[in-house]
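Here you get one chain, nothing else, as structure tokens; it is the form predicted on its own.
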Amino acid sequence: MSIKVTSKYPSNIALVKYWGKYGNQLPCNASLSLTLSKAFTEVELECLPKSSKAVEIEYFFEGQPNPAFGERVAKYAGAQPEFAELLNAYALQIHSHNSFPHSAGIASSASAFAAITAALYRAAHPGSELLSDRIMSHLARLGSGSACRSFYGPYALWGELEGVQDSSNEYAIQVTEIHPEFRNMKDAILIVESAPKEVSSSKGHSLMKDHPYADARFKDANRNALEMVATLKNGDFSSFISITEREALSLHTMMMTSRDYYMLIRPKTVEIIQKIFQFRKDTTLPLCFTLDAGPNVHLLYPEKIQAEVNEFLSDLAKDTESIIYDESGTGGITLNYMNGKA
């Protein structure tokens, strides 16, 4: 017999940033993210008869073998008791593709590990029609921290916060009280540079271990996360803008003040940010930027001002390689299971 599972899960962009971890993929501070819709990873997992007792996983990305990532997935899956019977019984072949370009300022590991985890979990538990997002969020976190937030939308919180019920370092939860102002958000991703970044996020996280400003950063992020939870409830867009932009700049400040300091923003990044500041001042429209751990800029704004922002985006296009147009989403998109003869 063979089992085939397909899953499709989105990426997310953190508004309050997770930067620094301890133990087994646990966050040093809480983070809060906007779930995307059009930026997703789709995975097809096929479970086939195996020829040895060893863990057998072949990984293909966009049709090409990717043994390095396959080793990462095998190490991750092999460490989870939930997948032990599946790995003992089958050789796994995984094919994945992204709806967005690699290194495009979108967290591909988040969408990838969300989709991979969901597919593995469904294959390992074929009798479970209703999959637990909390269980899968917990498991996905062990592969890629930010992946745990991709199971919920339009906003997800990861990290224990005093006063927020069910918040945990072990898994993400959905932010449920959302003011109409924040229910339909747009994210125009301005690609300044599509080349792979010089310093990986894993390396960046590790540099927080002896960072001179680490403790202050973790406390500030937790305060910002609590404030953002309240902001999403009360609809205060000025607070949303302030928190989101300070968090983006704080993330890159941590990189530039690490012991082994480095810089991922580029002159065009700064130029775009300055144009956003000026456009907001001139128009008083509620829009803001955030950054991932790279040079590319996310322009966030509510759907209701789409027409006014379009002309501004046309102007910004000359400063970018391309623009990816996305919007807030709801988390996991599809999950299909098929069982048949090999």
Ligand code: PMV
The other form holds:
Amino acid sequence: MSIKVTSKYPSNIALVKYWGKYGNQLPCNASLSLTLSKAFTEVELECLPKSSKAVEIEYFFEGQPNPAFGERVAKYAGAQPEFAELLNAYALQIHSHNSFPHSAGIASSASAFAAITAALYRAAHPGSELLSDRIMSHLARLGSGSACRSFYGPYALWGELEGVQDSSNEYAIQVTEIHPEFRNMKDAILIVESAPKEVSSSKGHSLMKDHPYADARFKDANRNALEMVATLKNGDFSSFISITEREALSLHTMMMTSRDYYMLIRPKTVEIIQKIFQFRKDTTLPLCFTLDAGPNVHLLYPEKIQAEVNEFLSDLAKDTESIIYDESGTGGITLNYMNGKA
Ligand code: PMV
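Return the form predicted together with the ligand of this protein as a structure block, the form predicted on its own having already been given.
Up next: the whole complex, starting with the chain shown before.
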């Protein structure tokens, strides 16, 4: 019997950042993200006959073998009892494709681990539907923390927050009460530099362990997450702007004040942020920036002001390598199962 599964999951951009973890990929604070739609990973998983008992996963990214990522996936999948039978029975070949360029300031591990988890689960349970989003989110979290938020949209919350029902460190949940103001958001990703990151996110998370500001940061992020949940409900754009921008700057401040300090922003990053401040002051339009763990700037704004933002975007294009136009999405997308002739 041949089993082939394809899955397609989007990335997400955190508005309130996950930075610092403990135990088995558990977050030191709650995070809240906007799910993207055009930035996704597509995975094709094929189950082939095998003779040995060892876990065998061959991973190809954009057609090229990627043994390092293959090893990461094998370690992840091998540790989940959910996938044990599948890994015992088959050698797996995974072909993965991203809709966005590598190192573009989009979390590729989020979309990749969401897509890989969904494909593995479906292959492990042929014929059955996917498990609930919460269980899938929990499984994906064990591969990459931010992946657990890609199962919902347009907003997902991960991390236990007092007062928010069902919130958990184990999995993400959908933020259900969204004011019309925030339902259709645009994310123009301004690529300042597309070189690979000098310092990985895993290293960054680990630097929070003995960070002098760790406790204050975790408390502040939880406060921001709670405030963001309320803001998304009440439609207050100035609060959205304030939380999102504070969070982006706080993330980078953590990097710059770690014992092993480092800096991922570039002069162009700062120049663009200042242009955004000025444009917002001049026009009073509701738009703001966020940053992932890199120099590229995400410009966030509601769809309804697209026409007013277009000219500003052409001006910003002069400061960037390129611009990726994305928007909010609804999370997990397609999944096909093929067995034998299918
Ligand atoms: O999921 P990881 O381990 O790649 O960490 C993601 C960290 C940030 O992207 C910087 C923040 C976040 O919440 O996504």
